[in-house]
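To begin, one chain is listed below as structure tokens, in the form predicted alone.
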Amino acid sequence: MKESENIVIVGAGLAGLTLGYYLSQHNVPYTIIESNNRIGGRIYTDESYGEAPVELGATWFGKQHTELQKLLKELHLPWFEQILGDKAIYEPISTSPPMMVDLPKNNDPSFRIQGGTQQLIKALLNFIPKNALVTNCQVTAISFEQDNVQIKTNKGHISAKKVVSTLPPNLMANTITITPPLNKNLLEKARNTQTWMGESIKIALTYNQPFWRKENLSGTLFSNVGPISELYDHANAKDNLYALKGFLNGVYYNKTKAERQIIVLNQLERYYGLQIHNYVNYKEKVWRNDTHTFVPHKELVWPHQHHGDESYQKSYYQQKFWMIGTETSPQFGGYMEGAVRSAQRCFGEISL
């Protein structure tokens, strides 16, 4: 790791890599420091040979996510529509059996990136110089001095002129010691900013055949009973590799993977019968257990709480420190679009 750098970006998720992409295009030197050994942050596509790419993190985007679409076009990454079908399995209450319901025509479809969302991360990485990315490197302290910024990590110290945190605000506030301390009100707000994906559990089952497309069945499920609340047909863009992907209630984070698998199969058997057990692989991601993403909140927070707060639109320490990431964006906070827009905003300010 270099001992000094112009700009240090903390976190190699979508916001950090997008900012690096823009800086590279303008020949601005920087270093990205990532605490994990995996690149992508909350974009996480499980890619197993011969199976459908399974999104265990960020998945969908819509027509309104215009900046993400522009970025995908720049990177020559195609996308395709998420097919819901014309019917869905609906389970309104536990005392009544699940039913098949007609779905209205979808005039506002969701889209997925061909090959998986991880293709976006791979494409951005092509623009990041190899010596500009350091993994397995956790920032523990940041000290703002008169002329520079001193950053302490588990791999040593690095000096910089400017630093950008892309961490979820609550994670940053609880894992990095900042000197002089941030304003108490800002720190309190950061600790009470909901971490997008933080309490989600994503589950998936891969299959050789899409049996759920048979008559009187569907790969789309909505259940008020749970513990799976939503399920979708997760076939690839070519429609030759198949999976079902959904959301498991976050309260099951403290169960083992084997226990969650049984819970998932037991629920899905109610709708699909024994054929649900003919899966190739069961996959999951418990984001609450990912220490590179989530630390528990001390108080109850609501979905999107403090996302896009005005305090995140400012720089601090005489334009030496920025906080970006999907939670900080005043538009589309909690979506990939928010991460891209936050990187664009920061680039516009940091490159002046």
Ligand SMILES: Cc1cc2nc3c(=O)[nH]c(=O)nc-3n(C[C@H](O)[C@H](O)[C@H](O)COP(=O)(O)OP(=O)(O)OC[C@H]3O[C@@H](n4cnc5c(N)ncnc54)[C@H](O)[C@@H]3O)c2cc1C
Given for the second form:
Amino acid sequence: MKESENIVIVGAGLAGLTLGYYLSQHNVPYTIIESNNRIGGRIYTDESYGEAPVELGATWFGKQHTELQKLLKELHLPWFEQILGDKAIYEPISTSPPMMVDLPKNNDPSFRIQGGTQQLIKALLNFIPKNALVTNCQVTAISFEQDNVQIKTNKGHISAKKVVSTLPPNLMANTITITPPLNKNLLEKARNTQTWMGESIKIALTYNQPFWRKENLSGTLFSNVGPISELYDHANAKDNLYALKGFLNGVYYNKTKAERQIIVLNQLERYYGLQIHNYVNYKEKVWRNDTHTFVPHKELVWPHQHHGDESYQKSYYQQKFWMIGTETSPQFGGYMEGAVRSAQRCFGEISL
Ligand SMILES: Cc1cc2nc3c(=O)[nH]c(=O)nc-3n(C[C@H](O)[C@H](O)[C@H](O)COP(=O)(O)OP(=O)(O)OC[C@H]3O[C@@H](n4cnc5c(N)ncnc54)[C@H](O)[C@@H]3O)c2cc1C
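So that was the form predicted alone. Now I'd like the form predicted in complex with the named molecule, please.
To see the whole picture, the full complex is given below, headed by that same chain.
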């Protein structure tokens, strides 16, 4: 690791890499420090040869996500519409059988990036100089001194002029020691800022054939009974690799993968019969168990609680410290769009 740097960005998720992309375009030197052995954070596409790329993290965006779309266009990344079909399996209550319902015409479609959301991460990475990204390196402490910032990691120290945290605020507040300490109100706010999707579980099954499109079935499922609450047809853009992908109730985080797999298959067998077992692979990601994303909140927090709070819209320690990342964005906090917007805001201030 270099001894000193102009700007250090903590975290190589969408916000950190987007900020790096803008800084690179303006020849501003920086280093991104990432604790995980992979980059992308809550963007995580499972890519197995010969199978549909499976989104175990962020998947969809909409027309309203204008800054994300602008970025995708700049990076020449095409997108496609999520298949919903004409019908969905709907399970309103446990005491009556699941039913097929007609889906109304969708005037507000969701879109997916061709090849998987990870394509965005890969495209941004092309703009990050090789020596400007350090992975497997966890920031544990940040001290603000008169003229510089000392950043402590599990691989040594680095000094910088400015530092940007892209961590979900609750994770930052619980895992990085800041000296002098953040003011009490801000620390309290960060601890109570909900980490979007931090407790979610994504599950997917890949198939050689999309059997659910035949026999009047559907890949779209909405269930109030669960434990899978939503399921979608997750074919690739060319529609020649197939998968079903959905959300499993987060309470199953402490089961084993094998136990969750049985739970998933049992539920889906109710709708699809034995053919559900002809899968190629079962895939899952339990975000609650990912220490690079989530630490439990001390108190109950509501979805989007404190997202885009005004305390995140300014810098601290005499313009040496910024908190960005999707949860800090006043618009679309929690979503990829929020991560991109938070990076844009910081870029406008830090590069002055
Ligand atoms: C299951 C799931 C489904 C989602 N679905 C959608 C969707 O359909 N559409 C949508 O728009 N959004 C969705 N999202 C949200 C989207 O993924 C996020 O908004 C976005 O990826 C957040 O990016 P970020 O850079 O702000 O944070 P993160 O991606 O969390 O990046 C933070 C980075 O910091 C790193 N880090 C953590 N601690 C340290 C440390 N101490 N030192 C160094 N590095 C550290 C982490 O490893 C990570 O890479 C979903 C998220 C999940 C989990």
